[in-house]
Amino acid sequence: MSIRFSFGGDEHIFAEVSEEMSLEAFFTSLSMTNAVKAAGIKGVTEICPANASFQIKFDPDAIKPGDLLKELQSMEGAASKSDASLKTRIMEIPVLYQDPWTHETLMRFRERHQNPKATDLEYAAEVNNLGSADDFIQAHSSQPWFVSMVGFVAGLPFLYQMVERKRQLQVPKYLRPRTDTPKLTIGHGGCFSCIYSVRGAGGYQMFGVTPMPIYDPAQKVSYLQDEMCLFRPGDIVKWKPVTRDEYDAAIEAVDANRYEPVIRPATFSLTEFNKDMAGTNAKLMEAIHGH
């Protein structure tokens, strides 16, 4: 794939790796941003990777825009041929699907939805030709998801389902965005799932909530004291459906600052994944359960 570069004002270069999301595009973007970081190019002040693109901020007084563009273009060939593997983490995220808080919220905004007579989960099941909301929850939670980007708001992960493209869950966003979304809502728009790190506006379909904090600017949460944001690009997530009692118990543990998330080291190879998706995912599931 050929990267399309364009200038954004006087201080940015935007690089579009692909017009559509794929793990191949993600790894090319990751290789490029890692190469830029390793090169230590004078004048580069920020490197921002995204799903299938990246952006570089630079000081035009330190490096001419055309010179930086040539530097980036010279790295493209090596990035496209780099080893698409990484040492990463797999983590289990508990989810209370069909919770009362997102339900109350979605009912306030039905006039902005494609199907005002259905819940977001019922609509998601319908457009994916699944029989019921429970069938959709099973499809959503049974296979791992790849964190392809962290951003939009602080700490919010975009997650890409690790299955064949024809099996990926696709759900359009609301017709018009909501002005409210509960904190830690599990959302879905297009092919991406996400977790809303803070309460606020949003347009993704709402499926449930997690009790597990993922962003803490005060860094008081025990597992977020080193980094205020839980997720990094390349992390792998497995959703775990929980009951209301299990959710309440987790909230109690979070409030007492004794909640311990399930996070395990893992290695991911895109080549091996493309050869055997089911086998790769099975090994990842073994890793998270310590087998």
Given for the second form:
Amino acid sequence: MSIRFSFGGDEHIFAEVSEEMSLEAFFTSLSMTNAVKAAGIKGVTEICPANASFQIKFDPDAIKPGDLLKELQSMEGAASKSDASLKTRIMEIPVLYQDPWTHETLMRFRERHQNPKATDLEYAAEVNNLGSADDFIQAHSSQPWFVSMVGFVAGLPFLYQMVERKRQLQVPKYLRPRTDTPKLTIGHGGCFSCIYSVRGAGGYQMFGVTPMPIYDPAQKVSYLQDEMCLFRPGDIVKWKPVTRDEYDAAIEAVDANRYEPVIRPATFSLTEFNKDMAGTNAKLMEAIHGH
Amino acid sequence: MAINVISPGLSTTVQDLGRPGYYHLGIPLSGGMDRFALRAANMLVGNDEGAAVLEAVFLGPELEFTAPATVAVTGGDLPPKLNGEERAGWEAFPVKAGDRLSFCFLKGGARAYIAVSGGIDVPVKLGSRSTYTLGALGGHEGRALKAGDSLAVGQGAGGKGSVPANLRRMPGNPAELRMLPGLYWHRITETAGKQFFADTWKVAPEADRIGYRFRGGTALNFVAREQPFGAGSNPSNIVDACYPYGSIQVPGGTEPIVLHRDAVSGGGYMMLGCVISADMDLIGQLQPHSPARFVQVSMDQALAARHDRQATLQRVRAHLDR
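After the form predicted alone, can we look at the form predicted in complex with the partner chain?
Time for the whole complex; same chain goes first.
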């Protein structure tokens, strides 16, 4: 894997590890950005890992663009050889699939959709050759997902499904982006799921909502007092389908600021995962329940 | 000292030089869209150049002061009025307790910067007082001002003087936005690349702090390829990546969008390159429907333009004895 570097104007270097998405590309991007962080290069102001690429923002008054580029290129060999493993966290995220709020929103934007006669979930089931929305929900929620990027808007995680490529759910984005998406919508576009951290525009298909806040600029939510954004690249997520009653109970707990998210330490090794995906995932899911 | 908001204008927000360091979490730079004008406004009233000011777009607010201070309005041609009497832009003037600042209609540019000696004293969030409205972060309660708001102002010594017209920076007509091709430039054909620079574009109504959309030019032709796994089916799609500040994305290959201070930090559309740092201020002064062209430059030219902008700022400092 050879990294393609390009200047983004006079203040950014953009690095594409791979044109296509893979966990290998993600880990190369992560080890490169970790190496840049550790190197403490003067003039570097932002280090942003992404799914299969990364971006460095710099002050060209402090470092010559060409010098920074050379420095990054010199790190490439070590990064691609580094061990693709992580000490990370697994989180259980409750999801009310087919909720009334995303339903109301998707009905308002039907003319921007590939199939105005179906809901987003029905369409997603159809294009993935799954029989029904329920089958799609089963495929979406049975195996864990990997946070391969945080961004778009504050704290929004991009999630990559931890299954063989041929089983990965893929759904096109809306034909034209919506101007509205409910806060905490579970969305999906291309091969990525996401959680919309704030209300706003969006182009991903909408499947449900979570009651669990993931971004709190006021830093009042108990588990977001230190960091206003919950997610970091490398986190692992397991969706947990919940009923309307369970959703309402969770909202009540969130409002009273006594909601306790299920977040457990976990380790992840890409080599082990590639050897035995089902076994690795089973172990990760056991970790949720403290085993 | 406080400022009472009598009427808020179209969308007036508290801004400083921005909030770098959190882009990896999706939290944008924020800060003034025209940071040259923001710095000049602060210099005129004797503040640190990075003090928080008010950024007004298209339509100015009406404000009441509760104590004496020095005020200056820079940026677009949005002439200030003190107690109904027109005052010059880019010039410091004193205000007394009970004085009201309002604005004439916009005559040119798009955004005005209202600096008050002592600076707007909203809480610092992640190192900045800038407002990021989409994320309800910073500024006054994370939002644009509303009638009835009251803003605290710090203590300041005050300043005097004016910035002569030859030391101000405003876009031409058409605006010429210098741009360094790169990022996913290789995804479009050579002919499409030439046409992109040859066309005169127009600012679309969708032009705000997140980004400026341009229309009226030729749709791009892409180099044919099988779309990579995870990218999405449209030829303008890429595997979701970071979007640099100033990057020009072209969803569907039709209308370029230049991301600005409240940029979405990433997404799945290819980008042609970036508008150079020196010209980002100019975009903040463009109104919808105004014509603009993209001008190709090299890295060396981009750096020279950056130094020119800095040199002009230095001349403003020298002129104001700072």
